[in-house]
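To begin, one chain is listed below as structure tokens, in the form predicted on its own.
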Amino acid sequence: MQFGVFSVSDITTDPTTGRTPSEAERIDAVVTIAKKAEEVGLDVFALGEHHNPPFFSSSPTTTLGYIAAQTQRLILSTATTLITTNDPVKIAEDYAMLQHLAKGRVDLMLGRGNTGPVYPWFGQDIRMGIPLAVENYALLHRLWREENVDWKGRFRTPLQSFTSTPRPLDGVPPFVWHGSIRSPEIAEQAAYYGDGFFHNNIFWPKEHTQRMVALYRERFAHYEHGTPEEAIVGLGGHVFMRRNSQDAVKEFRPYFDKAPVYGNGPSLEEFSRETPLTVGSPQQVIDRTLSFRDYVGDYQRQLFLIDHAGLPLKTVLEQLDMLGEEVVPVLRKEMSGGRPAPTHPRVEQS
């Protein structure tokens, strides 16, 4: 079982003082944010991919390999890299790429996104949504694992006799997760592959995350690749903690309030009734974790956003250090009857 955090790379004035971070100050904030994420013991540090304000992180592969640099253990992830508007020739290059500088501790988390002008942006249309992911991936697939590709298909020029490079570190392609939060044809298409399915269940009820796990360890068996019990699942989560759990509500609420993925909708208790939202104590985020598996069954990801909506850096190393001391500890050793999530070959051997 993998235990980690992601970041959705917002920019966010923070309600409670009106001060917004610049450019700079959040991407040193998220470098800070994965190195003590190392050092506290989590396994996983995720990072979005967006191409419009209030986000920064257009570049993840940059971020991620300045982070490698700097790191020893730590798997460096993508949540999400938007297989829809991106090259796949330019993914499996880069991927490649920072596999190798990274020495192995890579993998990657492909979507959709959820911001619809990227699509013209980038010269697509976001009608052909599904069938650019379905399309892409094929091509991507291929690319890690053929040295002479020819192709040809409706989003892209043809290629002739074409070798990505470089080649996957040792041979193996990084491990790739197909997350989506809504699309039964996302789910299909990581249990064709045999590949990870991540569902970021940040939004929804426990009913709709059981259907779209449920339907992606049917179709995983259907492809031969293993039990429905075997099929490789990740989830997201958000959480905010303090020792006492009315302190954690009085503190997030006006951060809630103005988050741009949960502002101006439901309250925040009506929010945490009905999604995965989890603001209290240390136990309540340990209790509501493991309450995860009463309806997705054994999984072998699971990934906190901590650092949303303006909160402070210190707010969020405070955070870490919860995850590392109190919570992960607890969930490791009760969930350890879970399968070990694929990495590469070289991260499992280190």
Given for the second form:
Amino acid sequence: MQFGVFSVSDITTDPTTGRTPSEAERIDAVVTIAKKAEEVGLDVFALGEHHNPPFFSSSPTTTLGYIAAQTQRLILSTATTLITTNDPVKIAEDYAMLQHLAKGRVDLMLGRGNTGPVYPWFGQDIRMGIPLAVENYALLHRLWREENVDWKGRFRTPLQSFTSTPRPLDGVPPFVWHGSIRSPEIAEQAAYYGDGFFHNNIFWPKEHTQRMVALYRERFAHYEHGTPEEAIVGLGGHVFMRRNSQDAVKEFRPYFDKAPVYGNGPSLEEFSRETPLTVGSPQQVIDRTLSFRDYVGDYQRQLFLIDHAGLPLKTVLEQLDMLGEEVVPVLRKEMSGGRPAPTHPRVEQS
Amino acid sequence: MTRIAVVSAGLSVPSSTRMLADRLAAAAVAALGPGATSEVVELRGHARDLADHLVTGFPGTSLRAAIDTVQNADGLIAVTPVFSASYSGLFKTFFDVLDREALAGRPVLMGATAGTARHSLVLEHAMRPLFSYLRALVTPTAVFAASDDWASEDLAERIRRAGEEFAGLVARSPRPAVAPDHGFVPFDQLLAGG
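Provide the structure of the form predicted in complex with the partner chain, given the form predicted on its own shown above.
In what comes next, the whole complex appears, and the chain from above leads the way.
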């Protein structure tokens, strides 16, 4: 079982101080967060990809490469890599390159993105989101497994005798997770290839997570990659902790109330009831996280969102301390025994 | 058993919008015959949930139940007061958060209320295009009730005629067995561009 954090790279004004970090500060902060994740004993750091403000992370492999050079054990991943608007050839090249530099400590999570204009900005049609995800990944999958690729599709210029370089490290392609909140086609895609399926499990009621994971498990078995229980599932989670539950609520509420995704809507209490958001003590986070298994079964990767909505770096680092010292050791013990998440042979399983 | 959902966007208590909704529901149930039932969704009770849904993208528990009532019904009666020359924002918000396919092929009977008859074309210029977009089957007769109409026997006749047209559409439009969002496309079809 892997534990880690994922960041969407938003640059958001701290509602308690009115201060907005600069891009430079926020980029440095994310690197600091990733290094801290390794230091406190987490396994994974995943970074989003966006092509519009208020997000900085347009070029995740650059950031992850920089982090790879300053870490030894941390697995570097994405949340998500846009399989719709990126050229699959460039994804194949960039992530194979990163995989070499990071000595195998790389996987990636594919998604379709959530900002409509990104499609036209990159010359694509948003109504083709699913067909793009399907075709582009079919090509990416081949580029990492076949030396010479002849290929023709609907969306990209054809290829004849194309070799994507560098070849995957030791011939083992980076492991791929497919992320989707509610598109059954993506669960089906993950199942078809025997890849991982990741549900962000934040901002929405757990029923979406449950339904999508159940579909993925069933189809994983249908395509004969193993039993439904052997399917490879990752989940997100959204937490804020203080030793004392009331302190957590009091400190997080102004961030919650103004947060970009759900702010100015339901109350913190309502949102905590309706979605997997957990604001409270480390023990409450442990209990809530353990309850995820009740609706998805044993799973392989748990990523927490801890750095959005304008939370200052100092606070985020304190969250990482609590995750590393109090939460994850208990979760590791309680959740051991399931199938481990696939990693490159050069990566030691923790 | 035939189940009719009735959505009323009336805000006051008592509400002439709700009164019209109840009359339309009674006419529809009478025309459908024994075994037909109606269930009313008062949008006022979901006003905050609807605003939250706009922000979060998902319905709270009680709004979920209201949406399910409408999605699982054999037909819908939808009644709004006229606000600023159109349906009310509350009324529109409910249909904004409804699944876009939820009313496809479903019979709909529309009603609207206002202080004067000058607003009556709201039914044709605002509501009918909304339900056409949602690909609903809308009855030719829609019922408008201005304050004065509550003293007119013509209103009762229009309600009766609308109820019969609606019942006819419901009888001819059985619900499909599977909800539209539960289907999915196997991967070989996806790969083939389907």
